[in-house]
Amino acid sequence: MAKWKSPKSLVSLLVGVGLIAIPNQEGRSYPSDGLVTAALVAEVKSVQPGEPFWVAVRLGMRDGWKVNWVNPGDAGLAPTVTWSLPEGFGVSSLLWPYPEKFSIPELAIFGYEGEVLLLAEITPPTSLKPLDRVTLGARVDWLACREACVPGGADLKLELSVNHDVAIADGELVEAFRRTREALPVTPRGWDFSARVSRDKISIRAVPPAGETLGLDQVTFFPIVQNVIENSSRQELLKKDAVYQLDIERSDMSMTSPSRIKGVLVSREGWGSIPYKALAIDVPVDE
């Protein structure tokens, strides 16, 4: 059965798709030019033939500003990236650190402040000679949100020499690469995670592995796909025994019931001797 519409979530779905935009306290309209930065960035100075390297779309957000996850939340779109590269070259699909949720008037955000670099992996093909330089461009796209969501674009180039050598970039550059690479979702091996639907809440447990203890306090779930659960709502971690269930308000904008709980895990303590703070998780629903 299809759940209620309310005025609210038909706001959210008007800000998500782009049609409106929430006006900020005075009523102004934002300028578009400066509240985000974009650069095209490599993880190497020069490029071996045949063999794989990264690369980041590095975004940095004026103060109080935002860009979007894949799964904008409540406002914006995600940003998106069409890539223009040498023939026989080929790029991944990119990675996306685990977001913050950021609360406006009755709604919520999910995405990045201060800046985020959004991973690719780049194979060029075995025939580059040395001495070659290799152009790569990206063309970007994003809504950059505070009280409105006001839309922003770049073309980005990167050039880079090809070298049988493996040169790598400043050591900034490459810290940078390294803090991104600890935020993005892994595999939690070791866990066991299952998940239940009712008509208003979506319950997700997780048993640890055998021997470990945990501190668990504070557990955010942030859905691949939107319309799932009511974003803004508050995340209630309960624990009996070994186990640890999250309960979350449904989206009153879910017209069918999911089948499976698909997403990311977020924990500021970590989990356990899992060196990272986000979990992948993607489970069919129990019956």
Given for the second form:
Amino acid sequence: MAKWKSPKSLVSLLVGVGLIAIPNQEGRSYPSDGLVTAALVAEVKSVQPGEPFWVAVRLGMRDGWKVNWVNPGDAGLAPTVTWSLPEGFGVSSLLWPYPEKFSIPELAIFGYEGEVLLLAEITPPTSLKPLDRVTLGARVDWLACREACVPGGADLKLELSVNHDVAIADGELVEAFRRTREALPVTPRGWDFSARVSRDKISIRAVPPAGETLGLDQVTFFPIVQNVIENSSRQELLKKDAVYQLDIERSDMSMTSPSRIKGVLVSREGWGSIPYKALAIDVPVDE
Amino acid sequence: MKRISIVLVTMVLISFAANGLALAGDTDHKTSKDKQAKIGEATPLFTLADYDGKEYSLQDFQGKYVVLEWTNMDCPFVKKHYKSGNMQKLQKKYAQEGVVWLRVCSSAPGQQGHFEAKMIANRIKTDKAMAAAYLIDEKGTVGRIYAAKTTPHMFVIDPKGVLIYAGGIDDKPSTNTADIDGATNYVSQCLDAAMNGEPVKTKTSTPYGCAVKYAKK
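Hand over the structure of the form predicted in complex with the partner chain; the form predicted alone is what we had up.
The next block holds the full complex; its first chain is the one shown before.
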């Protein structure tokens, strides 16, 4: 990749060229601002009346550029998606794969590098007629950051046919959906989580299911909302007998003590018999 | 023995001087908690030079309300509030009410937002910015004391030197100028309440913007 001399020259260059379209392998053009290429994709090629299916806003970032998670961390903005769907269509809320923590001096950013798919389940009406075609629309806005930040956005469209037979999307897309699902936080079964809050610390305790032997090494907690933890501080994992405890410095900006601890716990080594890396937790704080 | 005591006295004097000079020497470590600005407490004093080299001390403004605005003129969030004229409007309005508005730039040399004096002067002129000063904090010392995270990140200090607000400029995190109308501006909400002797409703909020481009340690 070519090295840009300075973020400034890059910004002015982008302002100069405006939004351009970069053709992909299928020859289709996806909107791109040169930093982020955006597409609305579906896991199916055709839809059936009343049968839910999955779509994704797919964002591909240029080398080194990042977009934020739902909680951006210390800076940035989470991408937003506004749907425009035909009448009678329903859509779930967005599902966000677990993020990475990017450390910069004094601060930490939660987000994605490379590529991310933000998933949503769409339910078409039962009244849908075969041989119809449906057009799904999504307005996506993002902030791409490397050293500098550049806001971007695109109006995305996806046309699907209505058919009695389900037609699965291309292998590459199916694989991208599969990878994304692996990175979605799951509700842990058999695990017992609890949380305590002191003046300057949040402690999350995790008791593995009985008989589970595992060696957690590095666990990172990502709170779903801002101002809960000191994002850039080190999170310390302690183990006593079979019980794990993750100690995290509280945010200086939190004026009130949280009553629940809600977010995502990520373990690079996974969680023993749970074949996922990210767990979704939402626990009341012990008195 | 005499020599040693002279050395000691000199060292003590140097350390006093260092303390007076805005907490120098803290750049190698994360600023210790007791030196951090905290809501409801007297803020640590600091001295910074503006882009022209003129020094400003927080101490000089005792008895006045002070607004600290962390800035980076190339950040799209900062541009949102300057292109729309929103920031200048606030700066002008509160200057008329005796508030001292200081912009602070903690961008390290070579990082976005770090400019030469002439460039800063030009930009201030083009933007018609109305702040009392544009202070250079390229080592990030003062930024770390306030835990300034984003540009903009806003702080309000009352006439007694107590920090009464820290957080976002308003409640609409975006780069879209259209969001300014209809947003609740926390800085004016805080100043208006405090100057009327009323309690400040929102003392902290989540700052939104670009990351402050601190010097690597």
